[in-house]
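Single chain ahead, written as structure tokens, the form predicted on its own.
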Amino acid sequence: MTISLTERDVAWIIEQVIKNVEQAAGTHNGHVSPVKTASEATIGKTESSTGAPLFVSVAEAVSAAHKAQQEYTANFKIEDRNNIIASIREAAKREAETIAEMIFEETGLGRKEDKVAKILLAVLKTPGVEDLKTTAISGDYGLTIEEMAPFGVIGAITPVTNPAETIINNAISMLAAGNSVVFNVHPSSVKCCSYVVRLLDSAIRQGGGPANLITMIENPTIDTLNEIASDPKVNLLVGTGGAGLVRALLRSGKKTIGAGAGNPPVVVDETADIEHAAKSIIEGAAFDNNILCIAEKEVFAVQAIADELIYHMLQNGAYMLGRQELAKVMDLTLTADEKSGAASCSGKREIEYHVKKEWIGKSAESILNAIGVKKDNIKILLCEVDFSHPYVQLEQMMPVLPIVRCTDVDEAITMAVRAEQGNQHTASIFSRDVVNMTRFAKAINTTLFVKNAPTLAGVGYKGEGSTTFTIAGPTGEGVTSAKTFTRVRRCTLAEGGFRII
């Protein structure tokens, strides 16, 4: 039997085959298939040759992103970028609970409900193309326009603490600015990040954009990071993580935007609304079990109000560790190493403490259970300590909050500045005294400075302003957004350009 096929028939068959392939890979018509639980979600390995956003080879991932970015800048208008960003927002918002569950299941860090809140914060409050402003200067000698132009291909490194949130936030900002991006994610968050990158790539294509504006390395390592940093097609490096990561990227010699560590102090003076301060500090410090770099890490309370502050904290979900309990928690969550070098005058060597990774992001109740204390509905563990205590000096990322009593606000500010250790990241104060607030802000000079609210307000959570998950203190860009990932292009039309021939 002979079958005669028209061109229309052939086109229909091809379309059905493509749909079947997409469905087998977990997508259909730009939508990721519903996932009941994170363990049931199938990411699936996709070969580079399919053009999907996950690549084994760094060279292929960069090349695909480079090709997509060239097409993006040549053929897509600002309005097109708007449509693409809207599609990304819709997809990420729709899948927020699934993504949060996947993050929690894979990383074991934080609280699922808080991860949903972080994802929605990235979706709803990351600025898009509206962040880009063109300026014009006109006069007797012609017209000059300064516009925000893309860098090209960006190599982005993301942390395990905010893996998918950072990808969503970075993708919106970087694509709004006209770039493409290659992600080298933290190895402990590969599954959830793969899911999100594929989700966003599908959303971009559904929004009318080219494939591979965002790509990801399937098996990220320090070696793949170095390959991305050295690839000549990568024009800008963006790292969200610790100080070591930022230093490594800066050594590449390329333009680098680095978001490093933070150890945010809180000052509470005698003029503050103490009950409000207690509730706010607990809300911020307990959020996602304190894994955010902006979260309150240590409190410096003026002696006159310290007892009242602690009382209200205990009424709002805090538990005060006794001396023996504190010793047990320290033994559980910290490692102690003797520093090399000469001993002190007393003959004792100085001890250097590190947080045990297995306790980062774990709940206050699980820490208490591990030391034999059974308590329910505990959000944060308090401990009264002196300034030199390791919980004050470390960015410990656990729901353990040290409180240091200070003689007055002057001592509190001095200690807080020292504890922040020059990270220039985040700090906060609770006070009704404008002079005290201003003095502390100038002394500590952090990117985020929050007054009378949880530090989360500094990134738009129950506060005004935009959000970011890449707070570039070390390299000076501060709160990043679309305009951060652009370079100024000056276009000048001189007087002779207006001559009519």
Ligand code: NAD
Second form
Amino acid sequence: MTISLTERDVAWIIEQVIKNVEQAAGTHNGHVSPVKTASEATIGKTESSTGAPLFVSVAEAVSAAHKAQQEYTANFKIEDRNNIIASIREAAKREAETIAEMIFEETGLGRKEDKVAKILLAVLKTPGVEDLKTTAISGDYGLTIEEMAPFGVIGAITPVTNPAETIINNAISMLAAGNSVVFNVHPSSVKCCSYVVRLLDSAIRQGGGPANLITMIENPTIDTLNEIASDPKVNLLVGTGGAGLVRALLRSGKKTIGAGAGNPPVVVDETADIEHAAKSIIEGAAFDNNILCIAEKEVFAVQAIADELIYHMLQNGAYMLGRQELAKVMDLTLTADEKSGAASCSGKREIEYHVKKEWIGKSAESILNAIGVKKDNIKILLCEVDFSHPYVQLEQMMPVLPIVRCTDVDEAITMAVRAEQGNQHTASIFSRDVVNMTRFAKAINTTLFVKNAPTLAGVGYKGEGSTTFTIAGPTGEGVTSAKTFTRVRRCTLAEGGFRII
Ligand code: NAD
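Having seen the form predicted on its own, I'd like the form predicted together with nicotinamide-adenine-dinucleotide (NAD) now, please.
Then the entire complex follows, led off by the chain already shown.
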């Protein structure tokens, strides 16, 4: 018998052998393999020949997730879901340091200790099965109940800024709701996401669940995303990322939950506790070097307290860029392109700014170093600018915080609403005037509106309430949790049951 192998087959065989050798050695890129943390017996029984839960082929990933979801629905009770979720939480908590290190190494974004905090937030504050509520209506005509039923297979797209955190958060919410999920992760986070998907798959099986409730595409691209979107076995798409991603998913014609970009403004009025405002804004804006979509991106301070606010910021880890330093930081971190089309009356063409990817998520000190300023213990670079400055208008995701002086709170609110760009994502205010708080909240109408705290409080970090890493502003679901990933199923028993008696 002759067997003919294509080049692709050979490459695949080599890859599997390398994987097996790595697993046998118990290491994966220098880290303890998650496969090692699961019992040998469980893995031996369920690991498929395709390298599940990671799949090269979209069709195979979707089929495996579909089969797993059908088994999940048919043979697993709510109590079983609870055990599976508990096992996921336990594994992700145990491995939080390793995962944070892997994310940092692979993406080069943010700060390792803040990533540990984000992972623990996802582990501890993502609601599980308890989020699902059945409503019952009873009366003369019988009984009607409305249950939260699963969608089935979910296609989930994750961002590079919270790669593994989003997988942990989404997996808990989606599985608690009875679904399975196929992840198409950001290509720059494939290694850490593979590690986490394997870790969670092992944990699910250790918790008594079926394999492949979560699967991942090994080489995710926009093409694989399109394949997921058009697969008839995928019932729901959930996209966490920028505006382009959300637009692409909405064009697919499939039910979509879209969590898009933000550009959160902060308003500080003359009634605020200014020292507290300064400390809180620095804490939020510096967290993970400002890569969070909810992080404070620009400040609108009323003239009467602007100097005091800046003074307290400087006392708490901020550095004020001088005019020339600001020009150098702009040169370093932004590209300036002339807009195409007609020139203005003065003959000048308008400039369009873009953030240079290589500076996203870098530390304030490394930006300062790059412009030749040596300073220690700097968390945030401040600059005083006007409303039209690119650092105000762009979602820059760097620890560079522009401050705009406003004549009064009315002007601050008007500017903040415009700077948020209609994303309806996140905003905050420091004030003791409840009327100002309410006016701003109504005018900006964001999913998260935080008063007198870092915006992190809005996702339950040192704040009340549950957390999410998928804040669905554009499609309106808001702070997503298990119930978001359910369909409402109505079940009616008519005649009050009397005919049966
Ligand atoms: P990104 O939009 O570049 O990528 C996100 C995901 O979408 C990736 O998996 C990427 O491969 C894919 N993608 C990107 N453009 C696409 C397109 N046109 N068609 C199909 N797929 C596409 O975003 P990022 O840099 O990974 O993350 C940062 C962005 O995500 C920021 O704008 C941030 O505000 C936003 N974000 C939002 C939330 C939220 O909950 N609303 C959470 C985290 C990040």
